[in-house]
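Single chain ahead, written as structure tokens, the form predicted alone.
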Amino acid sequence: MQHSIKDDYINSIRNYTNQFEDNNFRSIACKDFKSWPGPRDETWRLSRLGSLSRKKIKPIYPNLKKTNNTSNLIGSKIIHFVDGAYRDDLSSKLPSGVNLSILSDSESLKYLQKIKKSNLSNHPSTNISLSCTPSIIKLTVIKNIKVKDFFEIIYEGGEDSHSVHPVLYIELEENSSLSVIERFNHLSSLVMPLQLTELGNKASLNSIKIFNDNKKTHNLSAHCINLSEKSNLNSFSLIKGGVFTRSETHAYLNGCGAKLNLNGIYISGNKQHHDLTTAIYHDVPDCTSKQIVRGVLGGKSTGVFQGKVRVAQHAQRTDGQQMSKSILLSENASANAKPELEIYADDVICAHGATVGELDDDQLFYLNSRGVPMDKAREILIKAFLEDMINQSVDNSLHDFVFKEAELALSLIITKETL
């Protein structure tokens, strides 16, 4: 029964894109869509999909007639998809300096062969996504531009038994800048968000991405990203949505100068699996990259973080930075981690390192001797590891907001749990 439903999924995504040529990027792409990853797979053997390889789903056709839900909007300019597809009524009108437009079929086969030469070319949005996405939209600044609105991208929408595939390309030109946060709140089966970010010389871009999909979602977003000499890269990812959510990003400095600050949290509870995946490859000099990623699980959730720098051998005075650090709040809660490096160069900084483990014994003490109930020790603990992670990341603005998030994630948590 397992493997019919497997191909059930396999015949739909083939039977979705029998209305293209042959020629067509998404017939191409699903040509490369054979199964699902399997647990001897390495980069997945943390994060099976078996339970969704039994789901019996099928690609969304878009209702472009369907209302936004999502509320507290925070951008002062909105880019809207709903089921996947860019819905350009529920969407701001953007300053000069700033288009936005729909790929052409060529257009789209060239973002493909981009996707296709990273180490993303067989994850299965890469190949699912570009098979069944309503359209490939792409957001550019243009060169010299240095946008001061806020831009806000919401992906919602989805149906049960249904797949949803937004597919975006970002690209700032030289020296422009660009500030953005992306919101997931599908009610999907399946959401398979695949993103294209590419950085001209000089140019700067700060991306925070939430993940708040309903309880039943599995979401499985991929990222690639290539940065130009002096460009700047500043993201941090909140998890805490979905029965199963993996974030996958994989970062490529290829210009001298390039600097990546990759942060992220995962807050997981009941039996959510939340997996922060990266992997960075530095392949010229003089380039930086940090990551820091903080995980909080209570329940049966399970949590996991794997990251790897690679380092080629001429990419001489590479800085690269890891570290993994997760909290149980349940004897039933895992967290696994696998910091890895790889380096060809011999001038380098480069360190890495991981723990799991509870609150802080003298730190409970310490805040209880001096008259704090230990329950409220505790959620204090949590906050303030949460919250340093979140100074280090955010900008001021948009601190309070993504922290709230933090602790609506948190409190769900904690009382069911015995803090």
Second form
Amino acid sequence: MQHSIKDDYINSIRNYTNQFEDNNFRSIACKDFKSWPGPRDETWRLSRLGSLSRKKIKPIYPNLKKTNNTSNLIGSKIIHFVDGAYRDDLSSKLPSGVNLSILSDSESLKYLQKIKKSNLSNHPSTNISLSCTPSIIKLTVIKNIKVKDFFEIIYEGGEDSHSVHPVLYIELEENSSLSVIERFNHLSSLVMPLQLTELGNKASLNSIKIFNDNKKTHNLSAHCINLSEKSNLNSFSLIKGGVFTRSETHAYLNGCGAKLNLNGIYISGNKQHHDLTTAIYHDVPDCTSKQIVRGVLGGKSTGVFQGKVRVAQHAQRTDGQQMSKSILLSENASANAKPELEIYADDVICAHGATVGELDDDQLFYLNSRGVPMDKAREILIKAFLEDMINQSVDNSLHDFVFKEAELALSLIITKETL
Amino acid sequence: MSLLEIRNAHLKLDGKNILNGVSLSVNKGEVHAIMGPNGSGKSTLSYMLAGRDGYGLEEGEILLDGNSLSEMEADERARSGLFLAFQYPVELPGVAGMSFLREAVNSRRKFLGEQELNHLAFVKEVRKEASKMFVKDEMLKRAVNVGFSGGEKKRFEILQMAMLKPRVSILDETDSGLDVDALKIVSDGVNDQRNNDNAIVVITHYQRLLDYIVPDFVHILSDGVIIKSGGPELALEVEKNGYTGLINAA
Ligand SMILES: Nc1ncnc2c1ncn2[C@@H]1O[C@H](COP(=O)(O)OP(=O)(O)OP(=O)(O)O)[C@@H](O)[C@H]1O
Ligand SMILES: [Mg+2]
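Target state, the form predicted in complex with its partner chain; input state, the form predicted alone:
Up next: the whole complex, starting with the chain shown before.
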């Protein structure tokens, strides 16, 4: 059976896009929306959207209501999205060398074409979000500018029975650098963030995403990344919110010497479903990609990691590493790891490993034998499991912030598990 | 009353009889040595005492200060003053040595009704004990036992013992893998902690250790039973003639 969206949802989007010319990016995107991915779609087999299709939802039309979310990163520059719309009144003044703009219709069409060239062309967030986003926002860092301030992009707003569609474009011109933390705190039933990130030669981006939407929210995030020569992306995602959060990222290593770290943690409890789906395409020689993914699952939660790495025939001397490890804290939790290596070049180093298990009995006993009670021993080991990884994959100055965010989610599932 | 009393301990692992009636009384101020061939059940005995899951007694009784340990979980036994130095210390990736020690010490202090040490006092205490064991600050910052050499692991075990001040310590082959100097350091560390109120059980294959940590009693464990007990001279006999004669005589 195909999961079909309530007809009125797609009809409402069609009605909206009808007011635009046929060659407008919104009309094109809307036409390309065929249906929600069903169980026969291999990349969605482990993350079913069944419950979503039973919800009555419509796209939100942004209003200017106040919000009360404030930054807790002192000194960061804030870019604020409410209901999927950029809010100038809530955002910081930008330092020189950084520009923020709203794409014109013709620029938006180019944006659509770029996404369409990627394997996200049929992702539901691509077509639906491009049809009904308030506008595509572009953040540009100008050539040679190394931005010192942290940028914080806050996404919030939305309400029950509505969907939210923030669409972002981040471009780092040649030899520039930037650090960004994105925080997803939506209240809506559905949010479909779409992002395109392009790194010019030698550009360097530090990116952290924290998915912490409302406990009833479905978040279907889609992210396309293009890396040019010697560019560097260090990306870390923490998924902890939502009833269903899937972060799908496709990264194209298009320039020799590009380096990518694509790391993530999911912390899941209750009936949450968390999914990290990534695809890394090594299309040129001498690139490096490293992935560490960790999951901690309690309650009746489910976790999915799908990691595809494709090394094209001429992408010699590729170094691709992928490790995923999940710990189940409850008998009712389950985790799925699906590494997928497609290697067509012969001179490559590619390693991958995936494990799903419980806390180690020897380690627990060692702590117990020093007088540490079982609950505390479990907590120590789980935190160590994540801290270890956070220290390896997040910029020093943000260890504490990210670890605290993880700890908050952990405290909820650990206490639940021991009750 | 004995400090530690093991009465007729029987234990099976995976349906196989491993301990077949071990009895042992350890009084305050005493040091006992347990020797025995590989596979005779020495580590099993120590896990059983420490309260490892799956190492419950089939038959028999163990008492610490007259209180039965059988119903206590491992952590409770440790807080009550039982300490096991592991034959194979376990690696804890991501858990720094210093914070590990603090958790352990505070758990024990809480049990004893003592206040938690404040950070400064704690660090001072650790430094003092660590220097005796030639454990450097850098090692305490690293994850517990991860990448430690064999000798470093053993020194870290004895440092934990020094911090926890247990009533009864069981040292399972703490001497194995130590070079001559480290053997001296570890032995000094253990001797330093001997007093009239605690007791130590050392499990070893080598009489050499017993030149440093001189035992009051030596026991030979074979096939899960103590087949002979004696004074330090028994260890010399083992060193000279091996176990075969003793086992055949038993
Ligand atoms: N889980 C288990 N199931 C079955 N048999 C086990 C298990 N664990 C240990 N054994 C067996 O129990 C016996 C005693 O093992 P133990 O480790 O106590 O010996 P040991 O005296 O400490 O030896 P060593 O001197 O080599 O350290 C061995 O024959 C061992 O193979
Ligand atoms: Mg042993």
